[in-house]
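For reference, the chain that follows is the form predicted on its own, supplied as structure tokens.
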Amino acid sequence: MSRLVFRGFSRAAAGMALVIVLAGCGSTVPTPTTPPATATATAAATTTPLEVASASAVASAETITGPATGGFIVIPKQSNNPYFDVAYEGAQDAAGVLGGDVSAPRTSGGDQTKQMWMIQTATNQGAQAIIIAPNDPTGDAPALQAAMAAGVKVVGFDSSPVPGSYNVFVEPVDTAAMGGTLVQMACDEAPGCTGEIAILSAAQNATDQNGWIAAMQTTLTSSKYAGLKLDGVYYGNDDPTISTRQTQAMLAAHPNLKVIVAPTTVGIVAAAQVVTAKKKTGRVFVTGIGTPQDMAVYVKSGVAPEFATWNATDLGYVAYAVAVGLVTGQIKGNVGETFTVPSDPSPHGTQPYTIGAGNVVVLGPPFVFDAQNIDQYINPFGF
């Protein structure tokens, strides 16, 4: 088969595996109605429910070894964003160990045409699997019917696409833990838990971010969090400018708000900008999902006190070995079925996955950074 001729991000630099933080194996994640307690480097000992399994299913796992041939591509949301870089650094490291020719089309924020006309490119040119995160899963679903019924595996990551357009979903993080984590992270900025919030999102159609605001919304029916007082989401697009121009919109709009929480890598870097210099630290603070290497400054100068993320290399790991097990047969792509993935150089074959509802894997819970714990985890070679 010939290479498909899409033009592919550039190789991560050596180490980026550091930046961004995975927890592992252990206790199940509580319901958003009872939200966790702030993680510690000790959250390194937790995981979700799907992620745990008996000593026979473990037994019976199937592992993933390839050997995979042909093309594998990666869909991300856009291009040049330091977490899908991160992440197909993770499906890199998986084509190295499982066989396939992995790449990765340019695309801009946002852009779901373009999104649309990768779709079609890899089905007509023949690939193996379609690795994707959607910037519009109702808009991308028709596309990637047609790559399904062209015998093209889809793998979904980051963000799902329309139920019927996947064989499987890789969720980087449990939907339920993560918006009980990111109210508590509020809860502990506001002074008291008292106070107003606001979400800065990234476009009003992402699935993930959907998740976690009506996970969030859930939460903050508990009465911990009665002093807690929502007064909107803004959308950024993921787009640095518009997100600096939400977050200006919303301190505008609201001047009592305490905390803006923002479960975007590019949005949560933007708030923490606009609060800097609009000289509002200590009166406003920010958190919701970030990297290391962006956040150190804001969590060191108290605009962002915490924030919470996964691994991105795991997850574009994980999502190309799922790839590879859906086209070597190694796995159906049914709910039920456990299997494991090699672990080489990182720990992801320590655990079995086990599809779940909806052909859902889960990749794990979430992890929180502080002051405690951030030096440890900041790339010495830059992101």
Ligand code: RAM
Contents of the next structure:
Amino acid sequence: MSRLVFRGFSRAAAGMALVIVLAGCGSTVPTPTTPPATATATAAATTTPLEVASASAVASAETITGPATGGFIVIPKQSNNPYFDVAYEGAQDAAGVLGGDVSAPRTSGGDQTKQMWMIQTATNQGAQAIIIAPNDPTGDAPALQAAMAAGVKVVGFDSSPVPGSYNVFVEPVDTAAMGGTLVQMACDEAPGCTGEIAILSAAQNATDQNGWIAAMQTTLTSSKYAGLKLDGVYYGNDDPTISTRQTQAMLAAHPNLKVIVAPTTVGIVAAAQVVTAKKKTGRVFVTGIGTPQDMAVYVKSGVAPEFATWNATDLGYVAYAVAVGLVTGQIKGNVGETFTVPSDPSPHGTQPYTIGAGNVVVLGPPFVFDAQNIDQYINPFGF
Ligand code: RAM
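Just the form predicted on its own so far, so send over the form predicted in complex with the named molecule.
Zooming out: every chain and molecule, the one shown earlier first.
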């Protein structure tokens, strides 16, 4: 079979030193980066290091082979999503520092069969690692398991594959903390923390979306939020057109709606645009997960006074670094392993990282943006 040419970027960085260092005896652990000031305290517990692994030798870049053996393939949920472009830039940055050849296929919105085909193609071509954000984790699982059986290291990022179909999952944010933050932001926006709210999600089967929705529902049972009533969940599939239609449908179905919570970078923009276009600013508010570049205008107009996210560059960087560690054997993929990632941009991630239960590495707590801080984060954070 001829080698598939993925449209996108490719970066060969063979010859550069690999500098992932497993934390050992405290000596190689750099000072943890302080999370942004408004980060919630909730997620601190998730970053408590477990047992510290013993130090392993630093491998050389020669242990990473280049494009001839397939390299490191990043498969996003879809490629018409700026959030995943930024995450991919983080992976490219990491390749520049750690070595390896990184490339990303292009795929249009939320298509699981395309993802499966990419996994199979990458496996057939001898990829060393697949770094994937599944749209449909159950659908992707057989192909990912076949990849692992063929010796390919699988790193989930952004949204989890099914357990057993990945070596390590790099989760951008603590799920419970994000659920709590989403509800708190809705409470902040709804006058007197009272009124109807609705969720605009992405793909119906996405693990991250469903985790946040479940965490929101749990949080809403607290007496603190007794004034908020969840009308329903709508799915925009990370597609701008569908997200727009779904927002229009929820506004029509729930004329007293006060807050739309969209934990998707595509959905939150569509919701903010619809509220603006329908001249409902000040009567219906939007919050959720978005990028500062997309959302600054809506923070300032009052449509979306608050929203939260994490650093997508950092997510791609750390996911790639974990893949390199797995390929070189510096990271075994066992619960309890602790490692650091030198040159990690890490304005958000809390080092050292630890592989926790379910082989999950959580980068850190959510970070809330509002009118006070939005300007300072648009560029420097590289979201
Ligand atoms: C969308 C996707 C992604 C999610 C972000 C917040 O781009 O649904 O999985 O993490 O939003």
